[in-house]
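As structure tokens, one chain now follows by itself in the form predicted on its own.
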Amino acid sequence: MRRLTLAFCGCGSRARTYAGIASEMPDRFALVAGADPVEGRVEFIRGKSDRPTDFKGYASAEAMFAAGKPADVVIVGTQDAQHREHAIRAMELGCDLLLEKPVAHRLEDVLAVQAAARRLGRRVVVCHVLRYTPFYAKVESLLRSGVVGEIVTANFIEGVQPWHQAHSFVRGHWSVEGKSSPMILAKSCHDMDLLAWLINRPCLAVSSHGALSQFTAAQAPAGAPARCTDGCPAASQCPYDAHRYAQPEGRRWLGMVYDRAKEATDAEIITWLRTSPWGRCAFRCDNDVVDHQVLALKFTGEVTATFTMTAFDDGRQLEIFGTKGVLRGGAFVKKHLGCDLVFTPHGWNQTAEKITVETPTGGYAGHGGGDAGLMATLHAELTGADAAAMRTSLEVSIQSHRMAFAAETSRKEGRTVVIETSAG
């Protein structure tokens, strides 16, 4: 097995997760380079390399690419709006890609990355990690076995979770569409990908509604200042009080944006919050992405689906209705029934079957084991004889992105958007 060299374009939370997993597969991967404006993040990647003295660190993606081809594979983990530039430049230097989702923040940029990959003959794996989880692999296996019969309709829900919404999509990197991506793409292109994969048919049309309702100045508690650290009279009752970042669960989230979250004292964290975006009142930010959105989708063969993204629930849920039965699963089923999936066949006197899926419990159980699952198959995906067999190739991922962009157009323009199924 030929070792693939890996370079990290952006060394944030996601890249560091992949670096940690890859470092445990020394027969497959060698970590050789990293680029990030924050030196400590590059040094973290260096620390995971088995050749740290040869590891090359750079202060920017541009500096890394200016030095020539950095590795066999570049892991692009920069911000959404930078993906097009960094992905195409890496491919032009002869690198294959592991590309964080979304592929890019605008449809024209997604198509430009696709065109470059085709022109240059490069392989691109998109980080739709949920396809690699034991849970969704089981769902896909059940559907392909025919247990539910022909799929007629489906209902998917993504509960973003209120604190997550405030952290990432109100205070955080994905809060302003013009600087990042629309919510349906930034957060829910996973779900668009799952719908496309599990239904296994082209999507023909999308209709969507949604809005930003809660995280606005109109909903701010009386007397709330611009920053939680300025002394808010509602702090003790507010679920979004930034002082919660100093608590154990809050530090887990803080570690995604503040590199010293684990070792910093409470006082240091509060000092950092006084000037950080994450110290702002969650009702007085510059956010404009929606906090709830619904979609109605039509697929070929008269198959239909609905999808709900809401800040005000926690976890993903699915219902798939077939001609032979109904498959339900996700967070609600797990919490209330103690299993992962329930299959209920049609007909009188039928017994529902509870199905439990084993999920990794080790250090890389993130995304339900999908992060580790993705890295476990990455080498084979990039070196296998048949590029068309790649599970989350760029070509496969295009449909989910088209669905998301169509949904956002529908939401803004108040009309059903038809998707061109013949588009490449």
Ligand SMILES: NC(=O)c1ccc[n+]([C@@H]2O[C@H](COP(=O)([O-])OP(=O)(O)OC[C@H]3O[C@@H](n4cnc5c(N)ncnc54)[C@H](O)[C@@H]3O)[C@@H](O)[C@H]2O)c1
The other form holds:
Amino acid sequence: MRRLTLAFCGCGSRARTYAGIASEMPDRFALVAGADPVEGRVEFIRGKSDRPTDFKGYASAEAMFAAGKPADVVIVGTQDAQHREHAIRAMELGCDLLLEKPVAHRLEDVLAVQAAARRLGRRVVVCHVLRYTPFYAKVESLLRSGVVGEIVTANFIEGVQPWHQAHSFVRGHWSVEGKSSPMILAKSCHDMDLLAWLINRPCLAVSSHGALSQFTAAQAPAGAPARCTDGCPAASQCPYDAHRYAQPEGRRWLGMVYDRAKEATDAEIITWLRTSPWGRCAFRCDNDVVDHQVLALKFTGEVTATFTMTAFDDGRQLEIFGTKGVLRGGAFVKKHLGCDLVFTPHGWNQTAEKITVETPTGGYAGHGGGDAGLMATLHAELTGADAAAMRTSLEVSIQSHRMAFAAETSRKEGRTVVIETSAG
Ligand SMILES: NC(=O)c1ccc[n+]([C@@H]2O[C@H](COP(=O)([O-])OP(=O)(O)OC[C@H]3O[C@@H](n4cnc5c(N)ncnc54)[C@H](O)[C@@H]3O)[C@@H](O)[C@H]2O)c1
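Switching forms now, from the form predicted on its own to the form predicted together with the named molecule, please provide the structure.
Following is the full complex, with the preceding chain placed first.
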């Protein structure tokens, strides 16, 4: 097997995850370069390379690309609004891509990346990690086996989880649409991708409603100051009190945005919170992305689906209603029924079948095993004979991006939006 060389464009949270997994597959991957303005992040990835002295570090993606083709594959892990430029530049240098989702933050940029990939003949794997989990692989195989019959309609829910919402979409990188992406793209393009993949039909139209209603100044506890560190009278009751970042579970989240999260003392963290975006009151930020949104989707063959994104649940749920039975699964089923999926055939005297999916290698960490699953498949995806067979290729991902952009237009303009399917 030919080793693929990997260069990291952005060495942040996602890139470090992929670097850690790739470093455990030395027969497939060699980590050869990394670029990030934060030097310690480049050095972290150098430390994962099996040839650290040959590893080339750069202070920016631009500097890395200026030096020529950095590797066989560039892992684009910069922020959403940077993807277009970094992806196209890397492809122009002759690199294939592992491209973080979303492909880009605006539809015109997504289509520009697609056009460049086609023109340059490059392979692009988009990080729709959930497709690589044992759970969704099982759902797909059950649907394709025909046991559920023809899919008539489906209902998917994504519970972002309140703390996660506050961390990422109120205080964090994806809280202001103009600086990043709309919520339905930033968080739920995974769900659009799952719907398109599992229903296995083009989506024709979508209508959507949603709003930001909870993480606003109007909901702030009486007397809450701009920062939790300024002495909030509601701190002990508030689930978003930033002091929680110093607690063990909070440090896991902190590690995504503060590189010294593990070793820092509580006092250091509190000092950091005094000026960091993550120390702000969760009701007094500049966030404008929604905290709940619903979609009604129409697919070919009169198949329909609904989707709910809510800050106020934890985990994904699915219900798929077929002509032969109903398949239900996700976080609620797992917690309360002790299995992953329940299949209930139609008809009298039928018993529901509980289905347990093999635990992913490394457990459920990292998107239910999807991060490791993606990296385990990446080499084959990029070197396989048939580029069209790639599971999460750019071409495949375009449809779900179109669904997300259409939903956002619908939400803002209050109308059903027809989705272009032929132009893809
Ligand atoms: N697949 C998933 O499930 C998933 C989950 C979370 C985030 N994401 C996506 O992954 C991407 C990265 O997210 P993250 O959480 O790792 O963010 P991050 O902020 O931790 O990482 C981005 C890195 O890019 C660096 N950077 C900024 N400008 C740069 C430049 N010019 N050249 C090189 N590096 C530069 C930053 O310093 C930072 O280290 C985003 O697009 C995000 O939406 C995907």
